[in-house]
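The chain that follows stands alone, in the form predicted on its own, written as structure tokens.
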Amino acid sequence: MNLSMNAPALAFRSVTAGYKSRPVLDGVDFTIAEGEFVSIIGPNGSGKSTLLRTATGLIRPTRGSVGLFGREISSLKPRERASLIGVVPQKLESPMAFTVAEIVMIGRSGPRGRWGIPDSRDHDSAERAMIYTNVLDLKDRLFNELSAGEQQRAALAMALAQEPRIIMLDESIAHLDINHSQEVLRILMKLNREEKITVLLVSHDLNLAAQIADRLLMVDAGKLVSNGSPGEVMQEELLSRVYGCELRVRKDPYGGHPVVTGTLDAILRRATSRQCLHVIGGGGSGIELFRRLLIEGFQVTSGVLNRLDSDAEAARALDIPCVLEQPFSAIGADSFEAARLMVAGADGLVVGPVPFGPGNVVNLELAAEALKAGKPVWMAADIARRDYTLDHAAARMAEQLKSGGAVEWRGIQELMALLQHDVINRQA
């Protein structure tokens, strides 16, 4: 196997990849040098595990290429990949009644070949890996009878027994107690620092990732949105936008690494909001608004919505008072009047990222009436891009609303910050 000693351990070149017709990764570019300790972070469903599966060759890119130590990973045989990459999955499945020792010895199948008989070196490597991960006393236990944490340590021992040049872990310490998670991290850091083994760790724990990694790759919606040192990536605005919640970043006084915290403490100390906000939505654009506003303690009303609309169904499920119109019908005078009275009883109005056409553009008149009554209005930006009226009526009305004092927002997190400033702090 001809590998370049100067090539990066892992290189993604404009990689697009996913599952059958569903792409997950979109044009991902990065390189990892041999001996780096890199952590992949990002919210659930962002593509972290897909990235790792692509890096191991389990998923082939539909566009772009993946390089492993200077070789295209698609050109490497499974045995060659196994000699280079040790993988610790979220959960290791064992369909047969293997003992821990047998599971760990599977890690030696790459170095010795499929039908090779384990020799003294194989046994030494397996035993060393079990000692490192503190599973030697479990070696005769059946793997499937172990606890989740014990299974994860055994899986790590199997990967270490391979003696790979790069170890990839997919949330592999999530089931460990604090003692064993610290031990596993010390093992990885020792191998990384002393033996220059490259480590690629997927983690939901932002603080742990910032503490141990040389570099962070932040993935969101299949795209690599940030690539740099923990200090460069752990920025409040970026984290809050990507994770969809308000986050704070401070520097650890001992290690100097960034520490991320939420605002839950302040929320718990804050009196529950009694403010009522009326939401103009439709077509599913209001569901996330409903959820977040209710969690923040607001009372919520909505309408006018068409019956059977997904927002109308969500409002019914959440017991949100809502003015409804017949399916596929334009908003009539009676429905508009009912919604106008509902807005009159609200403390403010939120216009969601809803498309506007001839049938529902009249809803923007509700926002205009709220402004005239001195109520705050927060309006999702770029209404002109969602204007399907023949005479661009929605775009014109949006400009009038902005001139009248409506505040635009882009993204749910920005809206929550505006509400906290404009509504919640007003109560203090």
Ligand code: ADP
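So that the term is clear: the rigid core is the largest set of C-alpha atoms that superpose within 1.5 Å between two forms. Positions refer to the first chain, counted from 1. Source: prediction; values computed, not measured. Compared with the form predicted together with the named molecule:
Relative to the superposed rigid core, the position of the CA of L238 differs between the two forms by less than 2 Å. Shown in the overlay between the two forms, fitted on the rigid core, is a CA shift at R292 of 2 Å or greater. In this overlay on the rigid core, G345 has a C-alpha that sits 2 Å or more away from its partner position between the two forms.
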Second form
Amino acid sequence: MNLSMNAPALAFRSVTAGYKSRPVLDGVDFTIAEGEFVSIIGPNGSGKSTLLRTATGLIRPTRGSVGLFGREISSLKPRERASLIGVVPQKLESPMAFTVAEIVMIGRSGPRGRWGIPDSRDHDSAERAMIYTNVLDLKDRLFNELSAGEQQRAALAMALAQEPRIIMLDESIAHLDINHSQEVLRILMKLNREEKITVLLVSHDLNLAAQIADRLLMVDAGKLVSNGSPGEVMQEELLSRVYGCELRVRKDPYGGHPVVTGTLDAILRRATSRQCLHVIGGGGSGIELFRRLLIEGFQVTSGVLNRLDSDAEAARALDIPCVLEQPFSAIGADSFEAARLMVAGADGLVVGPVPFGPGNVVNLELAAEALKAGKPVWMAADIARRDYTLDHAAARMAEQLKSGGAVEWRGIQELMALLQHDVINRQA
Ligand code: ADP
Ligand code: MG
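Moving from the form predicted on its own, what structure would you give for the form predicted together with the named molecule?
Full complex below, order starting with the chain above.
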């Protein structure tokens, strides 16, 4: 075969393709360089499988062209195609009672020629493929009698036995459990990194695709809507639009790759929890408390805070009801009364690691009110160290609160654990 070494492994040039009754792909343009690991993502029915069928030559474009290692795919003989492309379909159907070893040997028919008798090279290659995919133990079992996961690994073994230059997989790992999908991915990565085999993986698992692929191609309604590194493609706005639901993207703390999540969890939890906690914050001590309590599904109120305090700004941004006092003013009777009413409506009160001075020490009275009403109070420890009142009023108040039943906490993690425990006990 006359293949160019520098040509892209796969090139779609303005490809329009589909089925008799239904055009699917619409002007799709991209190239994949040899040795790349590319993942195709997109919602159900967007055209991923159609794209893959077009890439393997199963579907001919009605417009545009597909190049494979510098050759027009339509000009390649089936045997030439089979020696270049290994396809792992979503589900491999075996029409006859073939054993795994026989199925894998079918993969050799491309390189060997359809009617040739398998030689030692064929046997070595098939054996190597079966070792790689961990199906050697299954080699005498009937393919149709294997579990879905075992069949997938056997199908991959068959594709590997072809010794292809590009492997194309269509959701092939979707049905594997986490152990086996990790294993198959490791095999693919190894083949890609060490043997420079190009991989094109269709996956509806965005996180998996972002974790493993060098590049993502995102398809939506038959059009290529994004083509770039996982970081470039995994944009909240784009994903939310393409998938038609609100999605969030954050960075994986270990691998650094983008991770997409839905927003259902937080919303559901918040909606089902009627627990409301009032937070005594100030000077920025409340922001992390607000954030964590909201994520844990609590409703949160706060105050009294000074209007320009960073906690007041955060409360406003997070839609947390908050009683505010004029900037740089001591808490007055009106705002204290408003906060007292707010605490009366809460299920508990959290005192943050706030510095107390003469202007805001009165907020600790709110905690006393809560205790008096039989509500739990969780208080950041060591108030004495943050007591800037002249007469140690805050420290004295803290001692009273403690003897009244307030629970001290050190660090947000401990507070969360305490809340978890106390709230569950109260609900029981
Ligand atoms: P995906 O793999 O992204 O889920 P597909 O490529 O399978 O999407 O399907 C894209 C569109 O083509 C869908 O609307 C689907 O119904 C349609 N389609 C898929 N296969 C056929 C077929 N053999 N004949 C006609 N339409 C098809
Ligand atoms: Mg599909």
